[in-house]
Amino acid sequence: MTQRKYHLRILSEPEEFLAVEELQRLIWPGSETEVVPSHLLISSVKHGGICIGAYAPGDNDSNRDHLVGFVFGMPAIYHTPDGPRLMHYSHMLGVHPNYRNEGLGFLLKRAQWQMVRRQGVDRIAWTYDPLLSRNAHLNIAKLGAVCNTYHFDYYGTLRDSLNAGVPSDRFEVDWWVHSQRVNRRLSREARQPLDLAHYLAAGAEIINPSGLRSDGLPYPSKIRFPFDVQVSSLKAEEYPGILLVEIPSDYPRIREVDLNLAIEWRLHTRQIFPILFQHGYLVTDFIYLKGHPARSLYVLSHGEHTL
């Protein structure tokens, strides 16, 4: 297959902001009052917002480029206790279901980088689904985001076909585009992955291994935390340096197949994750094992442990 060739370019005009407009229903169909309006596009960017598109080349009846991507984001605040400091909010990412997989996501994620840069800002912050491995692999393996926060039912009743009868629950992600870390992972050289053998290895452990059912669909096992999460404080060396917590491969499928399945995803994951985060660890890498069936996992590691 023929690896298309795109172009972003910073948007600024009216008819490109309607053709985000238009882009977001595809993406996310449904319900119109999930789209975000062309002129509250149009007038975050006119003060500080940035929105980036991505465009292919026409086709044989029309050689005219047409939008297939973009990346949106605003000035915000977040406080510290020196006080406020700004950073960039990353409010949406998407890509026309037909130009997926072919690293669109990564190309706009990085140009949003370079224009946050020249800002002179050090901090971008967005959430997702930590259901979704495709969002998941993006985010923390491939840009080197992090995580350590996690909202219960971030956005209330959400009405659009892929979010519909879940509750909104979300990651909240900072990519600290200054860090070694994130520079590493933007370079020209591809960052070399290590896989589940690797943490394996290394002493790490699945905490909660899914099962599988008859239909070939993962369900949710027992949690298995490796220390007592009754006590709010333990000592740095009774915790494990790093732990690995499963999810769907494919959740969307799972949610179009068996609602009360992804319901049951959703509620035991929210079981795992803020404990976690209470404990000290952070989301610092993610793996995706091809196979039949695929398996997803987020790496989370400990104080010193975290790179």
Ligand SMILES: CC(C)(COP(=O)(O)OP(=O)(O)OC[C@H]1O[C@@H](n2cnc3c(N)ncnc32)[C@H](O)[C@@H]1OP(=O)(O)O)[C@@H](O)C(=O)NCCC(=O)NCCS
The other form holds:
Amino acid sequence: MTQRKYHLRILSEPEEFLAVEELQRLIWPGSETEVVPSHLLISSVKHGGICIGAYAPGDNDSNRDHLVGFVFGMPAIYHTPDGPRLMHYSHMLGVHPNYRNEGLGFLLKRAQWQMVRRQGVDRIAWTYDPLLSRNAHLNIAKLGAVCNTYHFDYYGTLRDSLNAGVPSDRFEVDWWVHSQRVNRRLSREARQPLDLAHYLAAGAEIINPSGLRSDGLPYPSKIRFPFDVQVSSLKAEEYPGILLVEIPSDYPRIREVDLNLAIEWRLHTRQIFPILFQHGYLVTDFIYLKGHPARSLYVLSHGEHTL
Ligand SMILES: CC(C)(COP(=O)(O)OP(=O)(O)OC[C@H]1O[C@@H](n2cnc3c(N)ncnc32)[C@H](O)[C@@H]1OP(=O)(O)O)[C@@H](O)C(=O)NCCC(=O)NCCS
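Mind giving me the form predicted together with this ligand, seeing as the form predicted on its own was just shown?
Complete assembly follows, chain above in first position.
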């Protein structure tokens, strides 16, 4: 991974939040109403919210460094059998398009993790579109978040150009900040990623291998659940330990080229994840195979099964 000279800092000044507004307009173009305004960011960070910016240096001495990424989240409550508990809800992570795939998203989340640990909080949650392979790779494979919560049309109709026209279904992921899984993924000696061959060798099945159209775009295929989804009281041993669910590797391109196909993918994966979650599966890993065609697969584990 190329590491340009970025620096991260915790944002606190009004003009820094105006820069965050500007960056949002660039990352999620098309609708002013989708921008979180600086006054709300300021109110939040004065009361436990955390906004961290990533800056790239200017081109020469007279040119000041500029904001190229940020992460923002706020304190929130979740409910447990022992009563309400504090968590951190991460609302937005964004990196300028010219600075992506250089590890900035990862660095921003790692800084957020450090700050939240210092607040004495043990859980960070956030949502993302489960069809976005890059986000899945970052959230699940690199950061070690897990997921067993599927929201249908979470935001209702979104108006920015990254989201308009497709129901806003979301995964809600949990990032257990003290867990061994997360500590390992964030350590300097991160684990070797497991690829498709590892999982297939361990007996995992792809329940929806996608097809490929003549224009190179993947289309959703028939779903084959390897257990009877109508029966709610199966014994644990009747569930395969690990299942693989395929998604497109470049969903933003599908949205650009063929909105109907993008909607088809949404409806297809809607029929898979909520059912697997109901039956006790948890998203524990993500496989991204570069190549032509690239392939992207979620890994879901049942019970104690993980690789
Ligand atoms: C999601 C986002 C913040 C990631 O930022 P980033 O700086 O590119 O993230 P990183 O470089 O740390 O990680 C991206 C990883 O995805 C990989 N990647 C790139 N394209 C991919 C694809 N199509 N599928 C899977 N992984 C992909 C990169 O190679 C990199 O992994 P690596 O470090 O193992 O090589 C950025 O893409 C973004 O701003 N997107 C638009 C807004 C958004 O979706 N925000 C999140 C929800 S609020």
